[in-house]
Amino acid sequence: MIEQGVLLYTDALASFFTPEALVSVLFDGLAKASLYVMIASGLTLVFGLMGVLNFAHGSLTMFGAYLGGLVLVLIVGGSPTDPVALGGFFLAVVVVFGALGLLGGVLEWGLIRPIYDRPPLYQILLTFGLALILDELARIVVSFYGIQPIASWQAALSTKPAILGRTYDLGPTSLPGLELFQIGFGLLTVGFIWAFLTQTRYGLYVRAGSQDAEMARALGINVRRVFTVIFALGTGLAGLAGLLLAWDQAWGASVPLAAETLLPAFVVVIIGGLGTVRGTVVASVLVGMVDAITTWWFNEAITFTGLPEMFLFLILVIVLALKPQGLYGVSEVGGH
């Protein structure tokens, strides 16, 4: 038995270590790392650069899910065509990030702002509370309309074009399309992010409401505003998020997605270190290159179907035992 099993890694171990399995694995891995990004880079300016703990991060991209999935269905409907999915998913970007962000921008001046100065016993509470409200929401609002809300939903799943369902050769081995556009729009959103914090006015304005509010608001600027922006451009790259999920067979819109993105969102920003956008990249990267490895063992050689899920959180306990404050973190962050 024990000889068995150690040939079984020994074979194992050798097919992981063929150019075929590496670059697969690489590329997986750089496809898990984007869907971190998305999912926690909303998370990461408004945790980050407010200090505000926003529970109902994963409800919102829910909503985006299911926003998402309702445009590219009345677009592009059962049977797309390439052109006419790939053109309704970009329009379906610009109808869920401005709705979103709108929602976020509205939940911001009505409910968080008022609780700024109180402990953030009071955000965790409300913003908990916002997650129930809006997950049971969607819920009935699903149910209403003769949609599963615990299973993905096919109907957006099918507006997926055939370009992204074929595998394409690249070196040694084939990918999914799928992943390679997950892996462009990752990269698009982090260029995005970083561009408008370091190379416009107003990310000049957030970095300095969010280092020193009281110096910021004597210099002019007005940081309620701030605020208010950054809390709605968080909210909607959490719907863009869930959007590019809506596609992804592994995740799909449904009402669960809330909590299943919430908790990887948290991990990636707390490794990465509060008020940093490069070490949530950082820890996306490395999460993601982490899930790809342990999730190709799963499937060749071990039979454990929590391993990916067990990794990400011994990657938490590793970084806060050895640099609690993350890998890029400050000691603090949020300047309200």
The other form holds:
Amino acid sequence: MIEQGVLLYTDALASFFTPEALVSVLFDGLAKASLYVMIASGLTLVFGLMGVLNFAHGSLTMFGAYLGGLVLVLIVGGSPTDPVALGGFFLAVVVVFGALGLLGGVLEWGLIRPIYDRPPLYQILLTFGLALILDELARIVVSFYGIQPIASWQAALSTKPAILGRTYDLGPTSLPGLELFQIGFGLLTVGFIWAFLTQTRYGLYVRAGSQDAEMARALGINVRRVFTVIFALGTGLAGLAGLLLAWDQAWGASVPLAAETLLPAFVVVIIGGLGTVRGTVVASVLVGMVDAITTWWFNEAITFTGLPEMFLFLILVIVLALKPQGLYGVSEVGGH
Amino acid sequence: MSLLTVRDIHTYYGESHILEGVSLSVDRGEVVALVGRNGVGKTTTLRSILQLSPPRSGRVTFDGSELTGLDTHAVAQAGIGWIPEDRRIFDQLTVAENLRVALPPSTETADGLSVAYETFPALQEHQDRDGGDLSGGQQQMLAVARGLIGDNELLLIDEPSEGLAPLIVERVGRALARAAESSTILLVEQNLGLALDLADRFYVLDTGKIVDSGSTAGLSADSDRFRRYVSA
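Now that you have shown the form predicted alone, what about the form predicted together with the partner chain?
Full assembly next; the chain just shown is listed first.
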């Protein structure tokens, strides 16, 4: 019996180190990393630059999934052609980013700004309460329109174009089109955030304001407005993550998506170091790769599909034990 | 009409009454020194003008416009620059970024940076280093340069020579003397020699009140007039 088990693992090890498996796991890991970076980047921007821990982040991702899904269903319908579906997706990007960004701006201005000077517990309670309200609101609205709130919204999933449903030969293996699309979208998002923060005057104001808000104000920077823009950017990115997930069979638009994305977002942000964008990118790649490797192992060698998720938290425990501030963390974040 | 007028301001930190009716004025083109011992309210006076520590009563006007009640960024946009006591460099921004953040949007970046680098050539050598990696003297030069390149009619300068080596004090002093030729300055300075060299007039602050003022002409740092309130 033991000999059989050893043989099984030896065979699995041999098939893992084949070019087909390695390339497949690499791209699967990058696709997962792209999803994690999309889910977590808005959260880390808002925490790193403003010091606000936004527990409603997952709910805003879920809103993005439903709103993006709605745009896709309205434009693409049930029989998607590739150009219409892709065009619909990029229109949904604009609609979701704009609408969620606007919602985020209003939330920051109306709810969060008045409690900046209070202890962090106030922000946590406020955003947690906001998450509960947004989740219930979504549940009521989708139920009203006859959509099952706890299952993935199939109408949105079915708008995925055939071009992303196919697999593509890449060297020794073939890869799903959706994974390649997610990797490309994740890279674009990271590039956009990097360019905004480092190549624009407003990005410079954001970095200055997050380090020393008082000095930034004394240099003529309207730090309150900067924080509103950052919160809007963070919620807009949360919405885009939701839109990307609306086409993914493993996630899909549903009300529980709020909690399902909030937890990994926090894990990635904590591993990377609270509030550092670079840390979030590195942590996303690390978590994505470990997730892909363990998923392969627990599908091919040991049939126990829940274990890959456990490894995500195992990385968290190991990183916190060795480096309590995370990979790139600093002791203090937020400029106000 | 004075460029800056501070009229009977009372500023508190919590329940501590720090400024007890401070009044002063600075005319266009003047350099005015505000001197006094540590902890008498000099920095608080500058913070009150900037509305970083808004006075509970009294008025601050700049070029005829009321500053009281404005947000600090609006005060800065009105044309008041600040070189703070503790430098307040943005540690994680490079030297060039620390300077760019102080430039008004209408100023070409290259022009603004060249002014700073002409004044302190050492900054150009370190332009790609993070502000937090600079020595104390280099950080002070950066803080002064950042104040000088803003499009400011009035500069509030707080202890620019504090904790610096004599060579750096001399360089900073030269830069301030050059700035004084074209700007209006309210200078807080413990180094009485430097303050009297630069200033046209002075105010002495003691425990939150102005206790003496006048022209600096003919006065020296060891004058009896200062000894009582300024010497430790």
